[in-house]
Structure formats: C-alpha cells, structure tokens
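Here's a solo chain for you in structure tokens, the form predicted alone.
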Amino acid sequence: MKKPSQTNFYRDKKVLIDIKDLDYCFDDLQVLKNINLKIFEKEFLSIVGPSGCGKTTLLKIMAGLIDSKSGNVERNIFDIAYMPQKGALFEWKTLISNLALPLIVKGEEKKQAYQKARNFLEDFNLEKFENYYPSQLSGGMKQRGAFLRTMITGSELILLDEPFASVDEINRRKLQLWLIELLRRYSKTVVLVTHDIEEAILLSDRIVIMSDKPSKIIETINVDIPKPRSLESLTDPRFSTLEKKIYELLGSSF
C-alpha cells in the first residue's frame, strides 16, 4: 500500500494560524519578508535560522504580542501559550505558587488552582519539589517547571522560544526525550524556535528554514522519521541526511 504523502496528511487538518504575505520592519530595518506559513493542529513545527534573523519576532507575532503591521495573521484559536527564551520562574515564589499563578490570573480560586497544579507534578517529575524555591532547583527542573507553567492553562497551541538553550548538553537531551514522552500523553500543537538542528529533527513533524535578514522562508522540510522517536532515531540514515540538507540550506542563506 502506498504511503500517504505529507501533503495529504495535512490536507484535512485544522489550520490554527495562517500567516500570509507577512513583512515586519523594526524602525528602518526589515526583519521579516513575505512570510507565508500555516500551523496545523497537533503538529510539532520547528523554526531554525541564523542568529538574529527574526525567529523570535515571528513567534511573538504568532502569539499576538507584536502587531504584524503588514500582511495577514489569521488565528483560528483563542488560547495560545507562549514560553519566552528565558522562561524564568519567579524567584520569590515556591514552585507550586509559580505553577498556580496563571490559573489564578485567569480567574480560578486559589485552592482549586493549587490542586490543579499538583495534579501535573508527577508527569513533570516534580512531585517532591512543590515547596522548593527556584534557587533550590536544578536547571532541568526549572525548565520543566517553566514548561508546565506555560501549558497548565490548557492551551492547545504552545509557542516555545529555545526552551532548552540555557541547560547543558546532557540535560538538554534528557529534556528533549522527556518532551517527546510528555507530548504522547498531552496532545498539543507546538511551535519551537531553536538553533539546535538535531533537536529540531528529533522533535518535529516539519522544520521551517529561515534566511538571514531580511528573513524569508527558504524551505519547509517534512521529517519522515517514524514517531515516537528516541536516541536510536539519531542513528537513522534519514536523520543524518536531513541534518546535512538543513546545514546546506542555512549555509546558502549567508
């Protein structure tokens, strides 16, 4: 039986965000040029490109934190969660207080918000640390806590800006594998900005390659490596082929 193409796979999927002919300028500097991109439900999409090319700007436009000014951004989803590059927890609050905060802000009663936060702790391997302050947590724990605070409100779409950039290589790999397992249990749509090509391939259904400023989309690549992925996926010949192709595309953008 012929395997369905990736194009056919997305044909019946709901489009959560539809970006058309987007340009963005900061003062006299054009940052984004003619961006056309659809974000589909239940997909994991990564955005890679040279440092400073406008990946974070694009993510903030998706979140509605920046006005697109030129072009059209259609959001077919009400609730979008955004985790900035430094998704720091508030140092003066315990972990459980940090986690309950967005629920309280949305109007939930304090007792209910705290209980809902506690219900997630085990899945995030944080059940023993609810009364710890961020300074008492490891880097990996802080990132798991920040990610939990981002998704705890139940948002279907999660936007992540280099969430693992601040941790060492060993913990970054552990967090990537943890995220794979987590998304098997919690079905979410994720858009990830990353400089890590291996990370993008390991996690993603599609990868958007962006050029240097004024940044445009060079190519969108489908990652046709079977899921769920693991460390063994890194040795799949398709993995190294994709990695080589992405580096070549990024090299041509300078």
Contents of the next structure:
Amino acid sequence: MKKPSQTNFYRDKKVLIDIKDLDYCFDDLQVLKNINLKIFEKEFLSIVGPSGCGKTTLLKIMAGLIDSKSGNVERNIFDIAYMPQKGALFEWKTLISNLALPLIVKGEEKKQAYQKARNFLEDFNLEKFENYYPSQLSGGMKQRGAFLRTMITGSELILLDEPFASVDEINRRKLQLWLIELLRRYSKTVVLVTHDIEEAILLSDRIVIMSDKPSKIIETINVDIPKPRSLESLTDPRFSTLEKKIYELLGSSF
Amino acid sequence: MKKRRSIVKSLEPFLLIFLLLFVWELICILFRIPIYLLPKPSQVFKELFEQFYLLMQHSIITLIESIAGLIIAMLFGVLIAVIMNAFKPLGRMLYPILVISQAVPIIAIAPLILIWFGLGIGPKIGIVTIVCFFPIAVSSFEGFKLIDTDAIDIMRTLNATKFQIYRHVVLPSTLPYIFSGLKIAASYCVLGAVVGEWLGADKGLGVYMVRAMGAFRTDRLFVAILLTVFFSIIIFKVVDILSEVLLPWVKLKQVQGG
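Taking the form predicted alone as the starting point, write out the structure of the form predicted in complex with the partner chain.
Complete assembly follows, chain above in first position.
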C-alpha cells in the first residue's frame, strides 16, 4: 500500500490523536487490524466503511471510552466531545438544560451555564424552543440541539458517530449544510463516522476508507474540493470522481 | 360549550357506578332483602355519616400504615434494584427470591409477623412493605437495565463523576419505571394494611371490619369496604399526580408518540 502523500501537507500541523499499530478484538472476533491514523488539528476527517465494521469502535477508542488494550493511542488533547449514534438530547431535560448540562458537569455555576446556553441558542435562532422537551421538537431540530450540546463544551476535538443516520433525506442535507456553517463559526477538529459516501465527500478534508471485519484502513483520500463547501460542491466534477474512486476501493475489499 | 362538554366527559366514569348503585338499591327494595344479607346503598351511606367520627379514627391508623409502608417499600425496592443492577451475580440470585416473596400468600405470613412482632402499628407497616415492594423493585430493576448506554458515554466523555452520572442520567431515566411500580403498589397498599389489621390490632379499618362482621352489621362492613376503596384511589391518584409533576416529559412523550 502506498504511503499517503498528504503527510507532507499536514506536516507542520499539530497531531491531536496518534494511533499506531492498533489491533482490537472483541472476545474472539477481531474488529480492528493494524490501524495507523493521525488526527490533525482543525481538519475534518471522515471514516467510511460498511455497516458493522469497526468504525464506531475506533471512534470510541479515540474518545477514551474503550480501552485500546493493544497498540498505542496517543492523545495530545484532554477535552474531547463525543456524540454517539443515538446521541440524542436527554429526553428528561429541556433543550436549554440539555445544553447547559456539559457546562454544569464541568463545574460551571448553574446560572452562568444557563446564560451561556441561552446565548448559544440565540446565535442559532433556537431560543424560542429553549423550554421545549426533545419529544416536542422535530427530528432535525433535535439533532441540531445535540450538535450544539456537543459544541458548547468548547472541546477542540469533536467525534461524531453517524449523526445524520436518524434524520430523513431532506433534513439530512439541510443539517449537513448547517454543520458546515456551524464549523465555520466554531473552528474545530472533527472526526465523523459515516457510511454515506456523499456526506463524507461533502464535509471532509480527508476520508479514511475501512474494510469489513477485521477492519483495516484501505486508503486515505484527500478531498480537494475547495472550501467553504455548499450545494454547488455536489456538482463539482471532482465530486463524482472521488465518489467513484471510493466505491471502487470499497468494492475491492471483499 | 367546550367547557361543558369536558365537564360531562369527566363525569362519565361515575355514570355507570351511579347506575349500578341505583339498580342495587332497587333490587334490595323489590326483593325485600334483609339488611344483614345485603344492605341498601342508602343505608351504607347513612351509616358512613353516623359513624363518621369513629371511622376517621380507624382510617387515620390505616392510612398511616399504608403510606408509611409504601414509602419504606419504595426506598427498599429501589435500593434492592440498585444493588441488583450494580452486582449482576447477586441480582441473578436475588431475583427468584423476590418472586418467591411475592408468591407466598400474605394471608399466611401476616399471622406469623403478628406473632413475632406483636399487634402494634409496626408489624402492619411491615406487611404493607412486603406487599408493595415487589412491583417497585421489579420495575425499577427493568428501568436500570434499559438505561441508554449512549447517554452514559456522553457523560463519561465529559469526565462526569459517578454522582453526576447518577444525578443527570441514571435517576431521571429510571424514575418513570420507579413510578410505574409505585403506582401499582399504591393501588394495593391500603389492602395490605387492612389484611394486617384483620388478623389482630386495636385500631384500623381492618379491626372495624372484623367487629362489623362479628355483629352481623353488613352495612358497616360495606362502609369499611367503601373507605378502603376510596383511600386506595386517593393514594393512587396522589402518586399519579406526583409523577406528572416530577416527570413532565413522560406525558409529552406519550402525547407526541416519541
């Protein structure tokens, strides 16, 4: 396998997470095999692969939720925000208390936390929903709330596990564009796990393509479509070239 | 207009009850059924008012036993569920014992408890606790099993303490289950107290029942039944309202269908 050429491009950037020779087994089943991956500061990295490969496991290892057992995972960052797949808002808390929660957990005064959450909601024109419970919000709204709760922590690194999976097609695209906007405002490092190739291309700087179990990294691809991305990016000729390439890479992994 | 309709609607459940009472009264009059066999509803209500002061003296004791037993059962039931959830092997050992404790007829256990602990108020509270704690323990345990692991993961990445995880995730997501057990328990805590008193006590609705039976005063027996039902409904309703106030999101979820 060829060495990714983009290492030069990222050479002078800070590495937030450095994974070296990572193997991970769940009981007798080998889930991850020989993973080498660096997460660079301020990049948007997507991990694409078939359902049930070790994508989520890899993300949880990055988040520190799973002990990596073997291999070396070096974290140069303490504060990591993680949004699990069903990482919806807590249904027993109103939108604003959901947003205030991370701040309160981190030791902020309750009043201050709520004020910050309120400002955050105002920034996104969601303040009129602050006292709504999640069950009163639409699917897209819930997901936006969940994103904001992940962002409000101020963590440099955001780990997202298929955040658009539970949203319908139309809202999914809207939410993706909304996320682009959100990241333009709050510059963050993002690792996104998805099985939607189009989504990965639209959002990412780099895409890591993984094989089925035991999952290896097949290839890492640079997305050279100019930023900021928008709906126009979808019709960029490079978009379909990349899409085809990724499908081919995934197809060859059987 | 709309308001009037809602009043009519809130009266609907009582409509059938009134009708049945009326039929009952009619049957007693038509067939001249003697009072010691079956009293007329009107006689029962008359007795209720005449004996009101005495009845309240007995009721207060029964209510104290019921509510104290229910509260202890709740604390105990939730505690058992927490332990069963925290120590899985112990949980597997405890579960059958819980089921057995519920399958043993209370009517057989109660006399033993009275023999061991006497005729005071304490043993009755104990009986109510035994009767009530099973549904609370079981449904709390189910609730603990269904806690969303993703929610806990979010808290863990925030470096939350164990207490914070309990306070913000475990407790609120289990409370609806605790309450559904509590509602079942609330509906028969008074019954537990009455059974306890029946077997021996100096005050309480159970005692009043035994005395009424001894004197062939079926009307008084019915008064006691009426009060037992009434108090059961009241306690159930209080728990129900409490759960709506404390857990507003549960009702919203049902209305919106998730």
